[in-house]
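The data below hold one chain only, encoded as structure tokens and taken in the form predicted on its own.
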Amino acid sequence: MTGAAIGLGAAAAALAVGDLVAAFTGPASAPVLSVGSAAIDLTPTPLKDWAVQHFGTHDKTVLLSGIYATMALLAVAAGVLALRRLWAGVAVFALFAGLGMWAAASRDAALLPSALAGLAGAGVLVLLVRLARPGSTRRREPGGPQRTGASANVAVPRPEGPPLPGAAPSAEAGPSLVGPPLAGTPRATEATPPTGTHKPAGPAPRGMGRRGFLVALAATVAGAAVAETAARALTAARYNVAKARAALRLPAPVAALPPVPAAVHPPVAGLSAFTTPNGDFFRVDTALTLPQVPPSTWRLRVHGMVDHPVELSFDDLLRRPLHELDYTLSCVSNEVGGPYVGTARWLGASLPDLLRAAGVQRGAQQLVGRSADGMTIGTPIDLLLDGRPALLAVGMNGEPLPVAHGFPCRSLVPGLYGYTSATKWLVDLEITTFAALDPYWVHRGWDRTGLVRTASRIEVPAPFAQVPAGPVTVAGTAWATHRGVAAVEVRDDGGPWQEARLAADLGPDTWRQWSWTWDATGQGPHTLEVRATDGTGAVQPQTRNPPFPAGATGWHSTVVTVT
């Protein structure tokens, strides 16, 4: 228990020091975040897909929890080892520091937080081990070794011969066994311990004692808590852009879109809202901590294979003509029937107009967007310049972009999954070739283009719901962005396809909701299936394929029970 407490106390001090230093060097340089970000970069694609499927938007929380749990186990091991071999415990914290520095270097983050965290952890470990170890168990008396037992106080026969000077004559004949005390021996009047006993040794010192060690351990934990609290407060004060976002007033669009008509959403309880509220909009990315980019310092650089490189401030961007766009954004990680899709009214400047002003050179093949946290997203140039309304978005559903969705600026390209079109926290645009650079996801094996597949899902009734016999409303959503949805069909237990009623169409870049009245007969379980036809006449394929490497395909189905 003592070793475990020492290790955990030292680890708490190390993390607090690392986070406190990171409050000055940047949140991404905090040791745990550095290691977590590096772990995300190194995680194989199948494992990433598994994490998204099983943990959803909580995948980052699960990752961080795993890192903290692993660190706690290693800290316990370090404390136990240190009580036996101090150098071994110190080596564990040196490993902590080295791993954190390597992870920070891989993300171009500061190394100092991890280095100082390792030093602090090792220093606290050494201090607590020394306080916990017992000291000497016996104290010597001044003047040499102490006599014990009968030899300490026994009558010594006087040798025969003349009496010692000043000695009294013996009252009996024969040699006297008792005489005056020899020099240095105690007199009879002194408090001499009885024969066979010895003078007790002084109290054995034990470092600071058990109580002192516990006080030092408690002080370490309290100090770590104070330092961690200070680190979070400093980080929020120095890097949080919430106030800047709240104070921002976006200009009006050059041509405001009319309100979304009610006819786009069938009045069916349980059906997703047509326009997804910002707080409910899905978030799938690799950022363990949200980049905090102040609008006052934001710059967008457009360079590479262009005739006229451009650099814009945020005010420059807001002075450009702003346009509204109703657009359904979907994630390539979405499984058939999955939740990683949403529709919003976006506000932003035309991305194709900016590229044309910069002058895209012959031979350019892709636009690589870079985010403030280093993410790279590649978009084929020919799709950007084919007339689709791609945006440098600054607003979402009537307010500035939420930080979780890219504040102050992100890119959007209708018809493409987010991993090839939607760079959040955008700070750089490079026009280049496919051979020159593989963006983050392409480097990991995903398709380079990222065209959105036709998809549809049943939302009502919910999976495994129990419904009464008779008419039952079945409803859901379908999308094939930039191609549109022309038809949706539903069937029961593999029977003939029945055409569903489509809600009003807001345009090819948004999803389309539908409903169908099912005559539910026959008690027991039933399987409902749905498929969609896009605006080109292509029917959604039946074959199920996983998201990797180009998006999931297949019909969505659900099982309900008729009672």
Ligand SMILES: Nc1nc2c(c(=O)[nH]1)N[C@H]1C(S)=C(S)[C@@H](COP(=O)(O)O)O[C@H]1N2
Given for the second form:
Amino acid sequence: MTGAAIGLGAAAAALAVGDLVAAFTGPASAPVLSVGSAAIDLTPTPLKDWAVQHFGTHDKTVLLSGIYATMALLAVAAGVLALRRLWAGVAVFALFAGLGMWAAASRDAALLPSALAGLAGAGVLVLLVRLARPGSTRRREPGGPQRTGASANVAVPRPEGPPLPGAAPSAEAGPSLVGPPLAGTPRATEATPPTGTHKPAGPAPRGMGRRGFLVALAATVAGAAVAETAARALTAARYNVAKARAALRLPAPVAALPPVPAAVHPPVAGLSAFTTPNGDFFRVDTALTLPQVPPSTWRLRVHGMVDHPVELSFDDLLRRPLHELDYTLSCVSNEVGGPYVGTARWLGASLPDLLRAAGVQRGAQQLVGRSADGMTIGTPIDLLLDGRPALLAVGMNGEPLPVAHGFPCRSLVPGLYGYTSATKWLVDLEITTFAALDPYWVHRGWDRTGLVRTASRIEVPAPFAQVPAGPVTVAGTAWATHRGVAAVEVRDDGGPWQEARLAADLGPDTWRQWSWTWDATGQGPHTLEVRATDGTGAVQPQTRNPPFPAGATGWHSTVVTVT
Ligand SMILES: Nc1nc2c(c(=O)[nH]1)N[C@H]1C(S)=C(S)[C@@H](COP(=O)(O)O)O[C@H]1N2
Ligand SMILES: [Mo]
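Now show me the form predicted in complex with the ligand, since the one above was the form predicted on its own.
After this comes the whole thing, all chains and molecules, with the earlier chain placed first.
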């Protein structure tokens, strides 16, 4: 018990100190976030896919919970060890600090928070262990035996190795063990009454020693809570763009688009909206905390194989002609029938115009977008310059980009999955060759081009719905971004394909909704299948492929029971 309390107290102090220092060096350098981000970067693609499939947008919470749970277990081990062999406990904190520093270094974040966190943790550990050992006060007197006594010759197992962040993340155990990183400062601990007030002669009264320890422990936890609260308040004040975003007024587009006509959306209950509200728009990224990029200091560098490198401020960007674009963005990780796709009315400056002004040189093959959080996304140059309306987007559905979707600026290139086109928190554009650099996901084995595959899904009736025999409305959405959807067909139990009614077409860059009246006969389960034909006349292939490495293929189906 005492050992566990010592370990957890020291870990709390360590985390609070780390977070407090990170409030000055940047949130990305906070120890747990560094480790979590490095874990995300290191996670093999199949495991990442598995995590996204099973936890969806909660995957980051699960990862963080796993890290906290692992740290709590190691902290308990460190405390228990330290009561027998102080150096072993200190070693665990050195390991914590080393792991945090290595993780921060791997993301170009500051090492100081993890280093000071380790020192603080080790310091508090030593103090608490000294106070907890019965009679410890006596041994601290000059002449008394040093470093003996309690450290009996007990064989102490070494900890099993570095904490494996995210390994076997236990969503349940995580938060309940430590909760939010509580922590304490060593300063607070030092401020507790020293126990050296005992008379050097004679054994220390145990009650007093115990009380001193408990007071120190309580002070540690309280100090940790105060420091952590301060760290959070400071971080929110220093690194939060919510106010800047609320104050931003975007200029009007050079030619406003008419409102989206009602005819694009069959009026069927349960069918997704044509334009996805910002709050419902899917979010996929590797960012554990949202990058906070103030427009006032934002710069976009355009460099590499160009005749005239340029650097734009946010005002420079807003002074360029702004265009509206209705566009369906989709993620390569979307399974057949999956939810990682959405349509918005985006506002932004033309990306091809900017590239032409910079003068793309011969031999250039890809445009690499870099984000404020170090993501790299590569787009083939020939596709970018083939006339498609690619944007440096600043607006989404009539408001500045939400922070989660890349505020203040992101790229969008119709026809390509997000991972090869849609850099959020964009700060740098480099024109280069394929050989020069493998962007983040290409480095991890994903396809370099990322052309969106033709996809269609049945949304109504819901899976396993019970429907009465007779006419049943079936409806859904199909997309083949930048090629457009020319036809959608549906069939019942492998029967003949039947043409669905296509709703109005808003152009090749958005999805297309459809409906079909099914004359349901024959009680029992039926399998409905859907397939789309894109604007080039290519029929969506039946072959089932997983998302890796170039996007899922295959027909979506749903099982409905006729009653
Ligand atoms: N900086 C940054 N930009 C990013 C990503 C990322 O992880 N970091 N993910 C990309 C991927 S894989 C997709 S599908 C889209 C998703 O955009 P959304 O979250 O706005 O829907 O963002 C892209 N841009
Ligand atoms: Mo994606």
